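Given next, in structure tokens, is a single chain: the form predicted alone.
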Amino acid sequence: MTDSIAKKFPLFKKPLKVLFVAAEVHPYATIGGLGMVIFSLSRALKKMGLDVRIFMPKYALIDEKKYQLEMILEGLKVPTGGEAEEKKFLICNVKRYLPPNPDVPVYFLENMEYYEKRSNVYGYSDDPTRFTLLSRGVLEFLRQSNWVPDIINCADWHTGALPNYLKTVYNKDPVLSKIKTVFSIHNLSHQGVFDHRFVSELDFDDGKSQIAPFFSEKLLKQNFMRRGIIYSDIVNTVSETYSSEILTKEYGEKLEDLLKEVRTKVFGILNGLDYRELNPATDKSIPFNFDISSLQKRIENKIHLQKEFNLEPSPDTPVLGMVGRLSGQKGIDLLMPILETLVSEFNIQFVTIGAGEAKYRSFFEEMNKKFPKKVGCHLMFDLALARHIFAGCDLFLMPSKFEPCGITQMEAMRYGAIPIVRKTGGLADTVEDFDPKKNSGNGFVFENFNSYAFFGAIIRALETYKHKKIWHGLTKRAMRADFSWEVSAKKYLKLYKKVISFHFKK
């Protein structure tokens, strides 16, 4: 542990150990923004001094051979909970990929049913099963295991049951009932394989009753995010205005009340970027490189994303962007009554890249046909075709309903794009209004849900971009904004601090 980290925990000899476990963790299996954020996060954490370490399933998906992975424990016995003798256990094996620094060691749990014979991450019936198997596995393991960390980081609710199990089935085990757990909720919205927005009260679950075997029906109606709040030592969302939303009944998912019994354990800490990745002056993904201070070559990723998307090539034409997943959070439904408006009657164009409901999709197809040379579409996800987005246009939209934190207003942001975004969660505590008054913030901001306020919020930062000093101005103040997980990761330290101090004085 380095001096510094050593002062913070003077309770502590050698370094705290961390154990992240989750359902996605990047590269190995990423879906969505959760597996980049475990990835960094640990990262982070580890160059601060902590023993850091991670726990997945393996995948189909998961090369073997790329990765190296060696067999560390074979044969694991995990208990289903079933009374029957022939499934009384599931047998795993846990095998290791030990990366060439700085980066973390990866646990994975091997099993052939549940994970090996699935082609994707997410996305069936028994998922519950799946995801209790991993929670369950990681503590069966750990009992056996010579590294046992001191605090698990938990996330969604993918992994809810493991602080259940904790504080319930293993709260008189010699080794795990010391260990320390944080449940980090990065979207409310997702509870599980049912609706949690309608239950009946027989199916409803309050979280006190004993978890389910795992080939019971009633698994698959267990509510595990509400499971791991009402469990763990620490709560933590990935911004801190999200953290005081999901107390609230417009954001609070069902799960409100509970939150707000609990309100002394739930923090908020937003999420960061890994700056070294995301450079503009070093990034192999995008056409030319540059920074803050050669923000004029910025021009020719501009044009070179014109014509990517079959437009009319023009740097001075104002080019929106947005990247993301096609749902109703994203707040599509704001944009799609005034595009057409938009490009029909200003001079702008529009990009967009991401995949998702049909509907949106038919939307952005129909947009394209009738403007091919000022709407330009890509309906599905491209990770570097993103950063092309980032790198050339002007205005990036991000109007959404509801942003734990959002990670692309400011990947745009780092890459010199001006975020039009609505005034919630993680959106509201990276992006400050423009005040042509003072010449001071990184962006636009609207409050309100709907058309209007968006449309509003568009036209200020079109009129503004007809001032190119300001605009000069208004760009160099989004790339020097702060996101790096550097920032993040010291926060991070002084929640898990909280949690130790807890244990120490109990």
Ligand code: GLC
Contents of the next structure:
Amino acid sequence: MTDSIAKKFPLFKKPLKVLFVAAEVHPYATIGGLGMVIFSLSRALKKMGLDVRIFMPKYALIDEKKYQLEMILEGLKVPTGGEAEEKKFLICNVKRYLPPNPDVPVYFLENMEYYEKRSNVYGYSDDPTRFTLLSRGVLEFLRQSNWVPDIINCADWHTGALPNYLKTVYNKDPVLSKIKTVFSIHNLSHQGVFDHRFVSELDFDDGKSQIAPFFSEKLLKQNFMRRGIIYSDIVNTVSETYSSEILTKEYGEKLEDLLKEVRTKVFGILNGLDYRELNPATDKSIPFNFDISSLQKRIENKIHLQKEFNLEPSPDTPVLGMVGRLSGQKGIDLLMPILETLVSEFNIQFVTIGAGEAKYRSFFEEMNKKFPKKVGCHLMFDLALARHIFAGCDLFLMPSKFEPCGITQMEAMRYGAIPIVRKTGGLADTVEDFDPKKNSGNGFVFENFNSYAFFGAIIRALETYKHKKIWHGLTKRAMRADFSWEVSAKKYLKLYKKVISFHFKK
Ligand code: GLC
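Next up, the form predicted in complex with the named molecule, please; the one we just looked at was the form predicted alone.
Below is the whole assembly, all chains and molecules, this chain first.
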């Protein structure tokens, strides 16, 4: 541990040991925001002197040659809770990867049937079994390991069984019972395969019963998001605003009453950005590098973007961009009734990329057919193209219905695009509405989830865009906003300190 941390946190004489457990982790299995967060947060904490490691499944897509995994435990017997002799245990291996600095060591749980034979990370009807295996596999591994963490930081429903096992099955275990758990909620709306929001009384899982055996029907209906919330020592979400929103009916996804009950252990810490990787001055994936003092070069990225999407190259036409999953969460329903009016009444262009639901895909395809010089779309996710949008568009749209944190609005700002966001979750915590009287703010914010409110914000932005000097100031303020991981990682350390010093009743 570095001296400065030791001085600030005298409680920790030795480096604090933290194990992250997650279903997806960048770059081994890159899916979405969750995996990026585990990657960057673990690094940032390591840099602060903590002893941080990661535990995840070894999926088929993990390239064993590239990462040179080392077998450290063969034949780990994970109890399934089942009675039948031949199904009492699942046999796994644990492999380890020691990456070069600053990345953190990763343990991979290997099991042929549940991970290696599956080409995807998610989307199987037995996902609850696959991730309960992960949760229990971690604990069984730690019983035999000479490295035992002080804290396990779980992520989302996939790891909800872990605190549950820890506080029940393993509560007398001399080693495991000392471990504290933090359960991080990245998205409350994802609660597994079974829809827990609309269940019959018979299927309702109050979270208090034993975890069902791995292969039982009952396991598939247990709510591991609920269980993670109940049994963990601390619950945290990925922004402060989201941590209070989830206590309400509108955002609580039917877990608001439980969350209200345990609210004293619910916290919120905003995710950060990896500022070293995301730097418009050095990023090799954008066509023209620029920084705050060379914003004129940003225009070349804009022209490049327009050409890339077959739009009319025009430096003065405002380009509106959108990047993200095509799902109800992202508020595309607010854009659908107004996009046609926007492109036909105003001199603007629109570009989007993202994969997702068919109704949104066909909407964008139709708009592209109708206005080929004004609307461009690429309906697949593409990291490099996303960066081209951040670096080339003028306005970045994010009218989310809910947004636990949101990362793209921060990325867009870092690359000088001005965000237009709905005031929710992490969007509310990162974007400050432009005030023309004070000439302050770094974006445009609207409150109500309807197209009129969204339309109003877009028009305010388009009018402001006409005043170059003011726009310049806005762009600079957006680019200067500091969402670096260092800030968030310090808050995590405080949270860990809290969980260690808390005395919880069993
Ligand atoms: C989920 C949330 C998103 C958040 C990300 C990482 O994908 O929907 O808002 O930024 O997790 O925490």
